[in-house]
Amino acid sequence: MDIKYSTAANHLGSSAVREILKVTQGNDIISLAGGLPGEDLFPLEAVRNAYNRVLSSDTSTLQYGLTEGFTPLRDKIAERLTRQGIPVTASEMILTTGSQQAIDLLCKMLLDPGDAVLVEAPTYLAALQVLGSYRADIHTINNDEQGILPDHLEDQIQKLRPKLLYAVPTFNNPSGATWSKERREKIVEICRRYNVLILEDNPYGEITFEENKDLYPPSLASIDRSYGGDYCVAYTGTFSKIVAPALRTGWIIGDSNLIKTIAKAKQAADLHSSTIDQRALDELLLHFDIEQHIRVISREYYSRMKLLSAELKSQNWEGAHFLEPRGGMFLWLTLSQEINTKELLPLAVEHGVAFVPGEVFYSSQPHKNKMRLNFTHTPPERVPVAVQRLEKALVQWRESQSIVQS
């Protein structure tokens, strides 16, 4: 059948990460590609007990639920966010099928084709997919090690009149970078002044490598709410990185009118996210010390990051450099200028290691000599092997280039 697809369908690209994961399934390939937590750190017994308690309670567990989500769980998330400096109530929140759905629903209700949206460079690949599917006009804001540049942001806002700024200011995916407090305050002030909505995506922010969390800057949402009145920041989070991805439970908070609008989109999409998963998470938060669990995984992920960092440094590749992230799940590796990591990837897979080429994280003018490496999923004993395999791929790539040039 000759199916006539919509314009939106034709603008929806596939995820490079998902395609790479397909290649690595069932093979002896060490994947540093996906944003996967360490399976050995999942709280399996606590999750099993939570489901058992829910299924032993009453049959309403298996019934339809509220579009906005299970109220007791929303209350508990609101309490956690308030303790983290983001005062919020359940009425300002909707639970979603992972934070990815939150991004999609907000963009669906906000964007018309051709609307300007501002992003960082690099930025989250799947967010670029969503923005592309709604045919947004995506523009990159210049940045430095402190975050996006306020002067360039203000200049672009005046020129483009964007509806949205999408940002991952804490442990950015893919770069691992974190904006400074001063830069965050300036960005929020500018967006409030020009009436530009900020979508702050924070799936990794609780995975911190320094014990004293006061050393980390406040969220954009926290800064925004300190002004009082109308909010210019919508904030997404998820249980995927701190409990388990399979539970597919995230949230978005924002102005109550914005949340009501997003609820309409969710009703049309799936009525509500999984009731049983939400109730199990509510039970988990009642009977399981999630804060201690986060401290445990953060310490372990820090150890794995340092191991990967040490192995990369030991190779002493000419022109290679990176900054160690202060948290999160990714290390952003820059290789010498002539290396094209998209061309390098097939060779790496042949040698038994996978990564994500850097160019897919840019809306324009991609940097082709970068790659994203995940350090949370691979067992520590396999990390040296992964780097050795990457070294073999680099040697082969350089040899192939020498042959071409000769």
Second form
Number of protein chains: 2
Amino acid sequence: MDIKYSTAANHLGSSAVREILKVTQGNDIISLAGGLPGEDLFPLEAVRNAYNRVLSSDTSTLQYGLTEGFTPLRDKIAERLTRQGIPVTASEMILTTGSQQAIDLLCKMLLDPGDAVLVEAPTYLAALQVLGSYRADIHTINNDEQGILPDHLEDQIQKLRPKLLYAVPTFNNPSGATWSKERREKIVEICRRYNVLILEDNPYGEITFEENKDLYPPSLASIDRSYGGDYCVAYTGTFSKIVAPALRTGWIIGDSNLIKTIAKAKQAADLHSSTIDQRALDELLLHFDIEQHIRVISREYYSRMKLLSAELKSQNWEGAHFLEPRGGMFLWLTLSQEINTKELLPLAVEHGVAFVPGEVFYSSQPHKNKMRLNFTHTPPERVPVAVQRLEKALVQWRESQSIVQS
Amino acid sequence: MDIKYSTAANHLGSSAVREILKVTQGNDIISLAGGLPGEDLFPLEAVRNAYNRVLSSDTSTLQYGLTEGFTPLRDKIAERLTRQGIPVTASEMILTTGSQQAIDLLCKMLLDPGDAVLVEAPTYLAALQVLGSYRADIHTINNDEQGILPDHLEDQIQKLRPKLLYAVPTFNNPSGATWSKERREKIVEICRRYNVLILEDNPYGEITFEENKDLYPPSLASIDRSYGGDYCVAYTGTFSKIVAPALRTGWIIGDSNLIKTIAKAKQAADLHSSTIDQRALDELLLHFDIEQHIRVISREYYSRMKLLSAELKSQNWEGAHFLEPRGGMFLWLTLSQEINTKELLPLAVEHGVAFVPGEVFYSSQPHKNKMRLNFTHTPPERVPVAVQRLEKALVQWRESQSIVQS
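Given the form predicted alone above, produce the structure of the same protein in the form predicted together with another copy of the chain.
Now the full complex is given, and it begins with the chain already shown.
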């Protein structure tokens, strides 16, 4: 039948890049595209034991649960966050289906069409899609190597009266960049002063590569809470990267009124997320040393990042450069100015390697000569081959360009 | 901080009834309010074995999955639906976090503020909330004991040009009513003719009380598909009532373009639902006789319904009446015209019994002398006490009224 979709549906346009990347699945293509953790590192046995314990209790385990999520798990997450410098209680938290749902529900409760929202550039693609679906008026704040620029932020706040600043200040997706402590303090101060809500999206913050953890800056949430009440930062995290994505369990914390409002949205959206998965994570946190596990995967991801970095450097591509990230899952590669990575992608896929072209991570004025490379998922022994295939694609792209020009 | 919420947030108003019902949790109150299946009937051991098998395979089980859901489970659901007279394939289906999410995502992709939507009265409360959050213009179609009235439907379609008819035609929540076969055929014919999408919400249809299953009418989806392509019915179901709610797994089928659009919405909403739960259900369907299980719970729910019915009849309340439902989870009790069940609720809770006042199930012109009673969750031995407590509350309410009048 002839269905007339909503304006929101028409703002969730399909992505040519996604269509290309779909082709990469199940083939002999080495994908550095997906934001996937390394499967070989999932704590399968501990997860199995956790589900077993959950399902060895009484049948009430299988009943409907609270919209806010399983309370003992919320308590444990709150304790971990408190140890990480974010003092919080379970009543200021709601569990979500991954942190993606936290982003969606917060935006739904906050944004009317045309409301101004500030973002970094580049930033998380699926957050831009959510903002687009609520028809936010998205504006980019300029940044340098320390993070977004306070002067530009203040200027844009005064001009646009935005409702929200969305940011991934730690090991940004896609750029891997991390804001400095001083910059964070300044940004929080400005947003508190102007009453602008910050959504701090922190899925990667626990995957750190440096030995001395004191060298990492505090979260925006931590800085915000050091002021005392009346929080301006909502903070979302997830078990997807530190345990496993399939359990789809994330959380959002914030001002308790905001959390209550998000809970109403969640009730309408899906009543609640899987309580079996939430109970299993609760059991996992009781019986499994998650801190040690995070150290293990962080060390392994560090060595994978260094391997990819070395392979890229050894290619010595003209004009190419990148900064090694201090944590997270992505390396952000800049190529020579004339190279269009979106045009490069189909050639790369032909040669058996995939990446995400940088331009999809910008809401406007995209940089076309960048690409996001994931280093956590591909087995290390395949990384040299992946980079060689990328080299072949680049050679072919240059040849095709010289044909065009001649 | 002072947060300015979205218009959608302001249309998800809090419910006085929900606040009262919150008080009933964890107390000695017998709740006939919740739409909860009987916990004693959950197939816990089979579910435990299913998770065990899932988590005994390789670590890729724990990786991100498809937005549309685990394909083998979609295949199995499609086979079951085909056997139930709804020929469908996995590509016309998306798995959701309960059928609640299917309702929400479909409405999000379809409705702009002010779009007309047709509903029955009474109807599912949380669907009204979803429609409200998208600021739909909700209109009620009149009904009789056969279902909604075709003439009124056609009249309203011509007048309002609605985008959607939302209906629970089988064992309605809250009324327990079921549309006749003839009425269903007529409604589908009209909606096809006028290009109006129907969302058939069928969480209860498999819980049947009559021996001869041929006496039950076909689903709207089945009638629609008998016409051939160009479907006008989207159909949502769930494992919540036939296996257990905690796994939060529902599905929606429909026109493949509609399903693709809903998949885009789901990707933005939460990437995908828990694949561990989906894989466990897939294993359950392989190793557990779900058809036999559904017969067992249906028989038990039938006997619980008959018990509640008998207890209510024995009270012989002046002006009270109800029809015994032919399946599902609810009995819809009409009291004498002057009784306001919302005013009765706090008295009932004081006496130790809870129900849902009928008026919350209407988008306009609520009937105030009705209540929804769930018969699946309360242990049978407590039902007589529950009804006696209701009697005490009624006596008290009548006394309070005569004081007001004197």
